[in-house]
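Single chain ahead, by itself, as structure tokens, in the form predicted alone.
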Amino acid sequence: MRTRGALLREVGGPLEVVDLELDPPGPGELLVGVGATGLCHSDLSVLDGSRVRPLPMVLGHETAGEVLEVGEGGGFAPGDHVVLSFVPACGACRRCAAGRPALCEPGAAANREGALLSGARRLRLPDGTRPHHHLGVSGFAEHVVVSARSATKVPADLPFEVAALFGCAVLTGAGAVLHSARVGPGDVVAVFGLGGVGLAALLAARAAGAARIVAVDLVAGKRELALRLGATDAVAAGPDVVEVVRELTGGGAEKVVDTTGAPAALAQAYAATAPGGTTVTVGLPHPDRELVLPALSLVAEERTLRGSYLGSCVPGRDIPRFIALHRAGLLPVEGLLTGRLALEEVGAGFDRLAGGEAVRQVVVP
């Protein structure tokens, strides 16, 4: 079928909205008319080079909508509302099988390779030249082929624009919180990064009854907008930072979330944990980044430090979770969306997200 997408040719742009040619779903695929696609750090670092994928590649990843057509052995059904999550877990090899599936191999394999699960690319320009997938979905698009091990189905009255921050930002960041960091009732909590992953973090925190919750951001508008969502305690990032955070929280915060992807803000979350307390990273440096840490710490102090990649979640049990949480009002993740973008807007709204001046922006194709 013929459809458009946003792709990017060579690193640092620009991204192009150009026909594609959309081959039918293979064997356990889906053909997904995508109702809206969030703008992710993730698809700014392969904009920027931070992150090196194989070029030309249709950008998007935080993706949701309608069912058209499964392929065989698909396990859905044309109408079912679906979220897209950004790692197609095979079910079967030893990560997936311990119940790890952010993890699985050979869906890290297909993600690098910019393929589908099956090794497939479904995409072809109207030279035959076949485009790459991102991370599976390639969401900045009319129409998506994509592995049914990336779906996760969804409520239909669920806004599509709501739906998608499920897919990445709310299971990156409620999952860092409840899963990795694992904070409770009257937990003292710092995030570092307040976009949509660390704004999903916060309000996972609240949700779990954090009694404090300081926020850290370098612009003013994103610690105001924390305040609006729960934080008690907004601070502005910078070299006094670990001392401030520990002064509002009497030696350090015993859970510290940093989504940032910046080594010298992680080690600052780290200095800002107290002893025994536990910093959980979510954020996505360059590969040629080093963490630089006091060592003895670790032992001394009983620290933890962790990752945290797709929020340690199963999105075909978290998703759902999540969104119980969401109606029942302790996530309002809706509160994350600061713009509605046309499918030919995305170039422009990566300039503003790259600025600091958004959260999240959906693209409705």
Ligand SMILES: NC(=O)c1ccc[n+]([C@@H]2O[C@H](COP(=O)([O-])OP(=O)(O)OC[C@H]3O[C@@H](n4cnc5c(N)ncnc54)[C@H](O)[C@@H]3O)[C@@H](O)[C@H]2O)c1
Second form
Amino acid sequence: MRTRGALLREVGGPLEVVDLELDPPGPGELLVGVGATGLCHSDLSVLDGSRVRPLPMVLGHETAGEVLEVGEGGGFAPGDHVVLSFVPACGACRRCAAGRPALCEPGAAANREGALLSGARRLRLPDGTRPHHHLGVSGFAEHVVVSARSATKVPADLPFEVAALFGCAVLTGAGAVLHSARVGPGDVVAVFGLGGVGLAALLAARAAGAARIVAVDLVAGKRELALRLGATDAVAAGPDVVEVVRELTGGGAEKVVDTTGAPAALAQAYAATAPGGTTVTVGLPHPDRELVLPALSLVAEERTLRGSYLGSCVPGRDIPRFIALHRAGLLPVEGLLTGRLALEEVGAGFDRLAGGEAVRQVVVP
Ligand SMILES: NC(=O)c1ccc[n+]([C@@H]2O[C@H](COP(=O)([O-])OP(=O)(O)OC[C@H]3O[C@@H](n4cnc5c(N)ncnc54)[C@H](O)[C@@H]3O)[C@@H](O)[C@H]2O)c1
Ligand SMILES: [Zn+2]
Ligand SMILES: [Zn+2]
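Form predicted together with the named molecule, following the form predicted alone:
Following is the full complex, with the preceding chain placed first.
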């Protein structure tokens, strides 16, 4: 069938809306009509070259939509509303068997290759070349073909633009807080970086009963939004941020989540963590970037430093759980939404994200 999508041909852009031919879904695949796709920093990192991916590629990975057609054995029904997540977990490899689908080996290989889990690419340009899929989703389009392993069924009355956020920002931010940092009632928490992922982390920390949530960012507007969403304190990022957080928290926060994607800020997040505490990072800097830490502190202060991919979530289990929290009023993720865009506006949307002027914008094609 014919569809349209936002194609990146080379690092630096532009993101060009082009006509695409979409193959029908193969076995275990779905044709999904896209309802909404969020603009995540991980897309921006492909655009600016800090995340190296095969091009040309149709970007977008934080998507909700409606199943239109089901390939053989796909397991969903036309009309189902689904949220797509960015690791198509095979369910059979040793990592999947160990309960860690975020680390699925065939899923990671397919994502590196820019293919679906089956190895296929279902997109075609008028000249016959096949663009790559981004993280098995490529959601900046009117329609997508995805592996059913990327999809989780969600309630049909949840608006697509809200549902989409659960595919990446919420899964990552809430998962980092609840699974990786294990924030619990009374904890003193700090969040470095207040974009979509960081603010979702903040909401989850609040839902988990954190007593204190210190929010850190370079951008004043993001700190103000964090205070409106439940942060108890907001601190401007800068050279003295460690000192300020330590002072506010009586010697450091017990659980610190870094979402800046900046190794220097991660080092500050680590230093702002109390002895005995846990620092979790979800940031995805360029693969050449290194992190320098005082090695002794890890041992003598019994610190934990953890990476968190996909919030260490099991999407089929955790997306419904996080939506249930949202329904109960405990995870008001609408607060992350700062704009609705047409497909043609996606490039301008990424300029705003890069400039610190937006949190989560969604494309409604
Ligand atoms: N691990 C995962 O599974 C996963 C999933 C999604 C996104 N990510 C990554 O997480 C990061 C955050 O994504 P996002 O979409 O929320 O991005 P974003 O751009 O919306 O937010 C990042 C925030 O960090 C702030 N920031 C940058 N440098 C800072 C500094 N030195 N100190 C304090 N704040 C600083 C920015 O002002 C911005 O508000 C990105 O690196 C993204 O690639 C990882
Ligand atoms: Zn993302
Ligand atoms: Zn697997």
